[in-house]
Structures are given as structure tokens and as C-alpha cells.
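Just the one chain here, the form predicted alone, laid out as C-alpha cells.
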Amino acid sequence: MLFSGNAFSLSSDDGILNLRFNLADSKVNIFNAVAIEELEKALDAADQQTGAKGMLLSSAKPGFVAGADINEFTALFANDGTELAALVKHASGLFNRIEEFHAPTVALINGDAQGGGFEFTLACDFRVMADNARVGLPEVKLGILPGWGGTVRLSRLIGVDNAIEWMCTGASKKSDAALKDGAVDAVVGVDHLMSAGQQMIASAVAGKLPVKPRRSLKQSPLMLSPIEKAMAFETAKGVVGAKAGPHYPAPMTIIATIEAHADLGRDEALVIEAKNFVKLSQTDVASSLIGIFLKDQQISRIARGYKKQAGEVAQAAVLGAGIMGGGVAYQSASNGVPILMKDIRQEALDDGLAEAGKILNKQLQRGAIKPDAAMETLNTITPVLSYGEFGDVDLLVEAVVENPKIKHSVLEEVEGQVSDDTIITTNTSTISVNLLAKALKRPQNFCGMHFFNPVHRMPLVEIIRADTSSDAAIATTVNYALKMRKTPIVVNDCPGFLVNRILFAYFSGYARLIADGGDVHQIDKVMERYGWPMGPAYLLDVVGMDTAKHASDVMAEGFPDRMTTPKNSVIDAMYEAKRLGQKNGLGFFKYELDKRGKPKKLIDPDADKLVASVRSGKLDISDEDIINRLMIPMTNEAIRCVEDNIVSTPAEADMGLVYGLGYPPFRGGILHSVDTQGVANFCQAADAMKNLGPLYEITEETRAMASEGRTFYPQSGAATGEKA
């Protein structure tokens, strides 16, 4: 052994060096301070092996390298960037040493190589990749850009167009795509990586593989004529700019960075890359997106913590074969859990199977799955009209109509058809799970499992704990959600649970704003500029006015002091006029199907007249006041959900809204936004609107936080979820 440390080791076998990454006390390899320090020492040792035929870069972990240690980087992002710039320069220098090594170098990518881990491999002359591995540069998802040579080397290796697509989407590429684009040189089975790498070095030594031309390519300017350069970058700016929008600066900065160093050699190009990396790291967007990443990790840890108490779900079932039931069936079957789909009508079963088939067909058209896999998924869904096979069901999802009497009847009936150990869950968005638990003889085996529509796209599942729910029932349901590749958040029972309770505070504020004379179109435009995927009127049309009316009534009954909407509210008026939204083509807007069969939103004068009939007049209001009138009630309700222990941490509240409603990720979460604004400033903004009623009243705990200088998250930016 030529070098051995806590992260790297260096050995030699028949003149071929093996630089092996195996970070101690970690399930994955990441570049932290220890790893970077030891990489330098290992390279010092390698440089002394002047007779080496070549050097392999390998990993002792199932994955190659997950990237840089985001926790260490977050601390550096919080200062003026001086320390971060020094770290980037040092790490880039180490990668340059690999690129300039006196013998050929080959990276053996045995598993995921992401971010700095993939940049590590780009410093090598050649890359051989396991057929089940993935590579990528996902930094854009954190609001930053690759800072260890990624923008320089990848653009020269695979071309500007491909490199921009890789980096601006942050996509993780499978081996076939990486090979096609030229990012790797060979793909083999994981067991053949070492022999393939050794053969590459032998070929390079024999002059059969072009080491010097490869190094020259990565270290030289991009070979583009002025016309090619202008076309490539201007086209990219148009396409990427339209998708990224004004709130996410990283994608356009990536393009600008590559354009700026296109005519430069490697060393000068790396200086530009590093400068822009540090600049992006200092933005609020980067802070917010990194916070989202850390909060996602936190809620994933919380969910995985239930596994010890969880029972196995080898067979599932769903009652109700509508769009929701079909979505649940697809999600379960496509992730390896066979599922029975029961309904009382054959037509409904046909619709449920059609829903699953529609999702699979779209995936087939995109090339995301193969026909055999699609058929296997459909074959794993068993439509039934009776309870004959329900004795073997481990977990059941009741997804019938949102009516407590009907749900009571169905739950009582199905409990008699399953085993004593079967976990029964209800997919409800508003009905109290404590109320529904009264229908059961074994309420300890019951909880809520609220999916969001469309099931296959929305990542969140609320697991609602009834007072009688056992820990095992909650744990098994959480584990089933994880197997379905969903993000489960456990919440306690209350009207609307977490997401809908907060959402309908927003809608309540909206109804009052309209009643006071707010303009539907102005409000939608303002809230979309704020960052929401759609304004409140458009969102209500998507939700459905019948659903919104029902939920609004439930929330008004549950929280009469602040969620009672004005008499004959705009939601009531739309519902009574049978303008139900997209489901019947008429709501705040009217809808026509476009060429792809998707509903296209159009202005409808009749809808505007209906809105005018419930307004007290026309309100002249600023964009800022529109935002405050809608977001203060929503924020207050999120705070109350934490204070009332509906969720146990601010991180769960924040991520519930990001994953369940599409809260703008670049804002970092609704409670993160309060910290960014300042709790005292938030209180001041709310107090300015206290005449509008209890929706705008600050809780005593929030005022205490403001006076004591406390925040929802530690000021270092780590997402522990504990109040500082």
C-alpha cells in the first residue's frame, strides 16, 4: 500500500496504480474536507511512482462519488465567498493534477457519480461506466453551477449543446445516454470494470488510445467558428431562458459561463467558472434551494426511521377504481407491489385500468420504459368485483367518494373481509380520520393516506394519524409510501390536515380579496410572478369548484373564527352557476382542448360578469398588498400547524407545501421565507392588515419569536427543523 487514509488509498498492481475512494463512517463517498486533504496526499504519493503504467480511479462503495459535502459547503456559502473561492481553487488544482498525471488515467464508475464526483472522473483521460450506473451535474438544482471544472471539461468533451442540456437540466444520465453523448468511453457490467480499465491503460500505453489528443481537447478553447458560437449560445439562451424564468439565475449563468470561456484555455476558463460559482453561491436562491435539499433529506430520514416498526406490504388493495384509484394502483404496481383494484361496477374497473394504461402509454412514447415493463405493471394490477382475494391483503387504500357516510359503510364492510392484521387506510382530503375510525372494530389498524392528484406526478403523501392509530399502522403505511417512491409526511388529524388546511387559508384570503373588489386577472398574474405555478383562480379551476366548495365548508366549520368566507363568496357563486372548472370546461376561465388534448385556458366574459356580481366594487391595490393579503393567512396557518403539532417540525410544513402545492422552491419554504424576511418584519406586515380579521392575526408564539430574535431554522442555514 503506497498510501492509506480515512478517505483515499493508493495501491499498485503490476505497475497500474489504483486510487481508491472509501470514505470512513459513511455509506457514500463525498468530497468533504478530509477527502480533499487526503486526495492531495494520495496524489503526492502517486507522483512519486514515475514508472507507473497508468492510474485507475475507483470506489469501494456501491456508488462512485455522490458529490461534495453540502453541509460543509453551506457553511462556506454563508460568508463573503473568500473561503469558498480558496476551496474551489484548491480542489480544481487537484483535479488538474489528475489530468496532467504522467501516465494514462481511467475512472471506473461503478455507481452514481454526481456533481463533484462526476467532475472528478472528467479529469481522467478515459471513463468506463457500469451499465447500471448514472452520472450527472445536478448543481443547477441547488441554484449553483459545477465549480470543479465541469463547465470547462464537459463542454469540450461532448460539445456545447449537449453540455448545456446536461447542466441546465441537472439530469442524471443512464449509461447508454452518457456513452451516446461521449461523456464516457465504454459501458460494461459492474464486475468487469476493473479488467476494462486495465485494458484501457494497456491500449493507451500501446498507443491505441489517444491520451495526448484527449488531454489537449479538454485543455484547449472550444473549436467553434464565430457563427457556430453565436448560434449555439443564442439558441440555448432562448430555450433555457424560457424554461428557467426570472427566479432561477443558475441556468442562464451556466450558459454565460461557457460562452465566456469558450475561447480560452483550461486554466483561464477555470478562473471564470470559479468566479461565477462563488457569485451564484451568494444568492438567496442558492440558499433557498440548498435549504430545500437539506429539508428533503431531513424528512426522508424521519420517514426511514419508521422502518423498524413497519410490517411488510407484499400485497396491496385499493377500493374505488376512479382516476384516484387507478393512479394508486399504477403507482403501487409500477414499484413492485401487486395490487387488487376493487369496484362495484365493471365500467369503473375499466376506467381505472385505462387510467393506469394512459400513464404507461405516455412513458412508452417518451421511451422511459420498455413494452415488457409496461405489460408487467398492468399484469400486477388485478381488477375485482368481489372481496374473494382480500384475505391476503397487507395494506388497503380506501379511495371511494368523499362522503363520510359512504366511507363509513365501505370501511365497515371491508374490515370483515380482510385479516386481523391488515392495515386499512383512507384516502381523504378533508374528512376526519378520527370520525372514520369509529366505523372500525380494529381502529388501531387504521390511518389516513392522502394522495394528491395526479398520483403518479405529485410526490407527497400525507399519512394521517388518528387518535387510535397504532405506531405499527403508521410505520407500515409510511413504508408502503416509500416503496411507492413517494415522500410521506406524518400529520395529526385536524380539518384539512396539513396541506389543505394551509391552502384553504389562502383561498379564504382570496375570497375576501375578491369580495372587496380585487381583480381576478391581476391577482393571478401577481401570484404567478411571485412564483406559484398558477394563480388562485386558475388553481381553483384545476381543483374543481365542487371540491373547493366542499372543502371550504369543512374548513369554515373547523375554524369558524378565521376561515368562514363571505356570504355568497366567489367560490359559492361559481359552484351555484355550475362553473366547476376544468372538469366541465367552465370556471373562472373557459377551457378548450389543444392539439395535444390538454385543456387550454381562455378568458371568459361570462365568468368576469359573475365575479363582478359578488364584488363590492373595484379595488385599487398594489401588487405587494395582493401578495400580503394571500400569503399572510397561508403563512399564519402554516405556523399554527407547527404550534398545534399537526407536524412536528418546520421542515415538514415547508416540504409539505413544496411537494403538495408547488410552493415556489426558490423561496426555500413558507417558514424559511419568514426567516428570510425576518419574523419581526412579518409580524409588522400582518399587523398592518389586522383590520381584515382573524386570518391576519399573529399567534402569541410568533410575537415571542420576534421579540426574542428566534427563527424557525438556525441562522447557519442547516435544516434541522428545530427553532433556534
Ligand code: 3H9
Contents of the next structure:
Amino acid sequence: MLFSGNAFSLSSDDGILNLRFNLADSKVNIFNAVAIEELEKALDAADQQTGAKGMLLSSAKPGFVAGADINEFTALFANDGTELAALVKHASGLFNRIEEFHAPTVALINGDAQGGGFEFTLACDFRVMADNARVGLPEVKLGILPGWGGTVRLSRLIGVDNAIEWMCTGASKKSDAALKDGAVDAVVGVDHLMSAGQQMIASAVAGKLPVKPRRSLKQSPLMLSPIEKAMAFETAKGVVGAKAGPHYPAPMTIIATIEAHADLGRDEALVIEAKNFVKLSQTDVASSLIGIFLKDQQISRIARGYKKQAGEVAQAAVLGAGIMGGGVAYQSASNGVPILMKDIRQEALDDGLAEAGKILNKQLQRGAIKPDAAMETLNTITPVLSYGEFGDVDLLVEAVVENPKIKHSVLEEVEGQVSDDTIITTNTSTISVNLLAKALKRPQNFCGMHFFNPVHRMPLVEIIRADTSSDAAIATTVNYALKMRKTPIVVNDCPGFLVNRILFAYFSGYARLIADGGDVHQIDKVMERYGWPMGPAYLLDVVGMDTAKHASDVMAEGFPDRMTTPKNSVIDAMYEAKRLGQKNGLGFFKYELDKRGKPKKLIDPDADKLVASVRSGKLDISDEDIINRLMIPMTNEAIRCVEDNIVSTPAEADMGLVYGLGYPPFRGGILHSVDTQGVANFCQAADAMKNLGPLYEITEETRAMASEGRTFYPQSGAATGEKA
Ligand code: 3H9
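Structure of the form predicted together with (S)-3-Hydroxyhexanoyl-CoA, given the form predicted alone:
What follows is the entire complex, opening with the chain shown before.
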């Protein structure tokens, strides 16, 4: 062994060096401070091997390298950027040393090579990739850009258009796509990586693989004429700018960075890249998106923590073959858990199967799955009209109509048909699981499993613990959600649970704002500019006015002090006028199907007249006040959910809204944004609206946090999820 440390080792086999990454005490290889320090030492040792034929870069873990250590970012980014700039320069200098190594270099990419991990390989002369590995530069998703030479080397290697697509989407590329674009030089089975790498070194030594031209390509300016340059960058700015929108600066900065260093050699280009990397690192958006990454990791760790107590779900069942039932059946079957789909009507079963078939067809058209896989998925959904095979079911999802009496009797009935150990869950969005548990003889085996519509798209599943739910029932349900590739968050029972409780505080604020004379179209535009995927009126149309009315009645009953909507609220008026939203083509807007069969939203004067009939005149209100009138109730409710222990961490509340409602990620989470704004400033904004009633009243605890200078997240590590 020529060098051995906690992250890197260097050995030699027949004159070929092997620089192997194996970070101690970590599941994945990441470039943390220790690894960077050791890379320097390992390279010093490699430089001394003047007679080496070549050097391989490899990993001893199942993945290759996951990039820079994101946990270190929060503290590093919080400073003025001086320390970060030094770190970027130092690590970049080490990658340059690999690029200038005295012998040919080949990276053996055995698994994920992401971000700085892929940039590490770009410093090599050649890359050979395992057929099941993935590579990519996902920095954009963290609000930053590749800072260790990615913008420079990848653009020279695969061309500006491809490089922009890779970096602005942050997509993780499969081996065939990476090979096609020229980002890697060969793809082999994982067991042949080493021999392929050794052969490449031999070919390079024999002059059959051109090392010098490759190095020169990566270190030279981009060879583009002024016309080519204008075409490439202007077109990209148009496309990417429209997609990224005003809230995400990283994609446009990536393009501007490549454009700025297009005429420069590597060293000068790296200076520009590093400068822009540091600039982005100082933005609130980067801090928010890094917070989102870390919170996501935290909630997935919490979910994985349930595994020890979880029972196996080898056979599932869903009761009710509506849109939700069909979606659940698809999601279960496509992730390898066979499912019985039961309904009392054959037509409903046909609809449920058609729902699953529709999703599979779309995937087939996109080439995302093969026909035999689609068939297999459909074959593992068994439509049934009776309980005949229910004895073998491990976990059951009840997804019948949202009516407490019907759910009660269905749950009572099904309990008699399954085994004593079967976990019974209910996909209710509003009905108390404590109430429904009363239907059962074995309430310990029961909890809520609230999917969001459309099931195959929405990542969140709320797992609702009833007072009687056993830990094993919760754990098995969490595990089933994970198997379905969903993000489960365990919540305690209350009206609306986590997500709908918070959403309906927002709708309650909305109904009052309309009653006071707010303008539907102005409000929708303002809230979309705020970052929501859709404004409240459009969202109500998507949710459906019958569902919204039912849920807002439940909330008003559960929290009468603050969630009672005005008499004849705009939601009531729409419902009574049978304007149910997208489902019947009429709501706050009217809907027509476009050429692709998607509902197109159109202004409808009749809807505007109806809204005018419930308003008391016209309110002249600033955009900022609109935001406060809707977001303060929502934020207050999120705070209450943490205080009332509906969820146990701020991170779960924040991620619940990101995954369940599409809360804008660039704001980092609803509680994160209170920290960004300052808890005292939030209190001040809420106090300014306290004449509007209890929805705007902040809690005693929030006031105490403000006066004691406490925050939801520790401030130098704004996203560990622990309460500060
Ligand atoms: C970057 O590189 C910037 C540079 O251009 C320039 C810098 C100056 N940092 O997901 P898993 C943890 S930015 C810290 O379950 P998988 C993760 O939290 C970086 N920790 O594995 C988890 O911890 P725990 C760009 C990380 O096999 C454990 O590792 N890179 C990092 O399902 C296992 O992770 C990215 O954005 C990290 N970079 O998936 C890639 N990566 O066990 C982010 C992972 O305690 N990472 N961890 O819960 C990923 O996308 C996936 O982890 C990956 C592996 C696909 C690589």
C-alpha cells in the first residue's frame, strides 16, 4: 500500500495505480473536509510513482462518490464566502493535479457519481461506467452550480447544449445516455470495470487512446464562432429562463457562467466558475434548497427508523376502486406488492383498472417502462367483488367514499374477513381516525394512510396514528409506504391531520378575504408569483368544491374559534351553484379540454358575478397584504401543529407542505421561512392583522420564541430539523 487513510488509499498493481475512495463510517463516499485533506496526501504519494503506467480512480462502496458533503454547506455558506472560496480553490486545484497527472488516468464509475463526485471523474482522461450506474451534476437542485470544474470540463467534453441540459436540469443520467452524449467513454458490467480500466490505460500507453488531445480539449476555450455562441446561449437562456422562473437563479447563472468562460482556458475559466459558485452560495434560495435536501434526508431517516418493528407486506388490498383506489393499486403493484382491488360494482372495478392502465400507458408512450413490465403490473392487480381471498392480506387500504357512516360499516365488515394480524388502514382526508377506530374489534391494528391525488404523482403519504394504534401497525404502514416509493410522515390525529388542517386555515383566510372584497384574479396571480403552483381559486377548482366544502365544515367544527368561514362563503356559494371545479368544468373558472385532453382554465364572467355576490364591495389591497392575509393563518396553523405534537419536528411540518401541497421549495419550508423572516418580524406582521380575528392570532409560544430570540431551526445549521 503506497498510502492508506480514512478516506483514500493508493496501491499499485503491475505499474497501474489505484486511488480508491472509501470514506470511513459513511454509507456513501462524500468529499468532506477529511476526504479533501487526504486526497492531497494521496496525490502526493501518487506523484512520487514516476514510473507508473497510469492511475485508476475507484470506489470501495456500492456507489462511486455522492459529491461534496452537503452537511458542511450550511455553516460554510453562512459566512461571507471567503472560507468557501478558499475551499473551492483548494479542491479544484487537486482535481487539476489529476488532470495533469504524469500518466493516463481512468475513473471506474461503479455506482452513483453525483455532483463533485462526477466532477472528480471529469478530471480524468477517460471514464468507464457500470451499466447500472448513474452520473450527474445535481447542484442546481441545491440552488448552486458545479463548483469543482463541472461547468468548464463538461461543456468542453460534451458541447454547450448538452452540458446546459445536464446542469440546468440536474438530471441523473443512466449509462446509455451518458455514453451517447460522450460524458463517459465506455459502459461495461460492474464486474468488468477494473479490467476495462486497465485495458484503457494500456491502450493509452500504447498511443491508441489519445490522452493529450483529450486533456487539451478540456483545458482550452470552447471552439465556438460568434454566431454559434449567440445561438447556443441565447436559445438556452430563453428556454431555461421560462422554465426556471424568477425564483431560481441557479439555472440562468449556470448558462451565464459557461458563456463568460467560453473564450477562456481552464484556469481562468475555473476562476469565473468559482466566483459564481460563491455568489450563488450566498443566496437565500441556496440556503432554502439545501435545507430542503437535509430535511428530506431527516424525514427519510425517521421513516427508516420504523423498519425494525415493521411486519412484511407481501399482499395488499384496497377497498373502493375509484380514482384513489385505482391509484393505490397501481402504486402498490408497480412497486412489487400484489394487490386485491375490491369494489361492490363491476363498473367501478373497470374504472379502477382503467385508471392504472392510463398511468401505465403514459409510461409506455414515454418509453419509461417496457410492455412486459406494464403487463406484469396490471397482472398483479386482482379486481374482486367479494372478500374470498382476503384471508391472506397483510395490509389493507380502505378508500371508499369520504363519509364516516359508510367508512364505519365497511371497516366493521372487512375486519371480519381478514386475519387477526392484518393491518387495516383508512385513506381518509378528514375523518378522525380515533372515531373510525371505534368500528373495530382490533383497533390496535388500525391507522390512517392518507394518499394525495393523483397518487402516482404526489410523493407524500400521511400515516395517522389513532390513540389505539400499535407501534407495529404504524411501522408496517410506514414500511408499505416506503415500498411504494412514497414519503411517509407519521402524524397524530386531529381534524384535517397535518396537511389539510394547514391548507384549510389558508382557505379560511381566503374565504374571508373574498368576503371583504378581495379580487379572485389578483389573489391568484399574487399567490402564484409568491411561488405556489396555483393560486387559491384554481386550487379549489382542482380540489373540487364538494370536497372543499366538506373539509371546511369539518375544520369549522374541529376549530370553531378560528376556522369558521363567513356565512355564505365563496366556497358555499360555488358549491350551491353546482360549480364543483374541474370535475364538472365549472368553478372559479371554466374548463375546456385542450388538444392533448388536458383541462384549460378560462375566465368565466358567470363565476365572477357569483363571487361578486358574496363580496362586500371591492377591497383595494396591496400584494403584500394579500400574501399576509393568506400565509399568516397557514403559518400559524403549521406552528400549532408542531406545538400540539401533530408532528414531532418542524422538518416534518415543512416537508409535509412541500410534498403534499407544493409549497415553494425555494422558500425552504413554511417554518424555515419564519426563521428567514425573523420570528419577531412574523409576530409583528401577524399583530398588524389581529383585528381580522383568531386566525391571525399568534400563539404564546411563538411570542416567547420572538422575545427569547429562538428559532425553529438552529441558525448555523438551518435544517437539521431539531427545534432550536
Ligand atoms: C456538490 O458536489 C458541489 C460541488 O460541485 C462543489 C462544491 C464546492 N452530502 O440517499 P442515500 C447521505 S453538491 C452529505 O440513502 P442512495 C444521505 O444523507 C452535492 N450527505 O443513498 C444518507 O445519510 P443517512 C451534489 C450525503 O444510495 C446517506 O448518505 N450531490 C450526500 O439511495 C445515504 O444516502 C448531490 O446532490 C452528500 N452529498 O443514493 C447528491 N449524499 O444514511 C446527493 C448522500 O444518514 N445524494 N448523503 O440518512 C444523492 O442524491 C443520493 O445520496 C445518491 C445515493 C443518489 C448519491
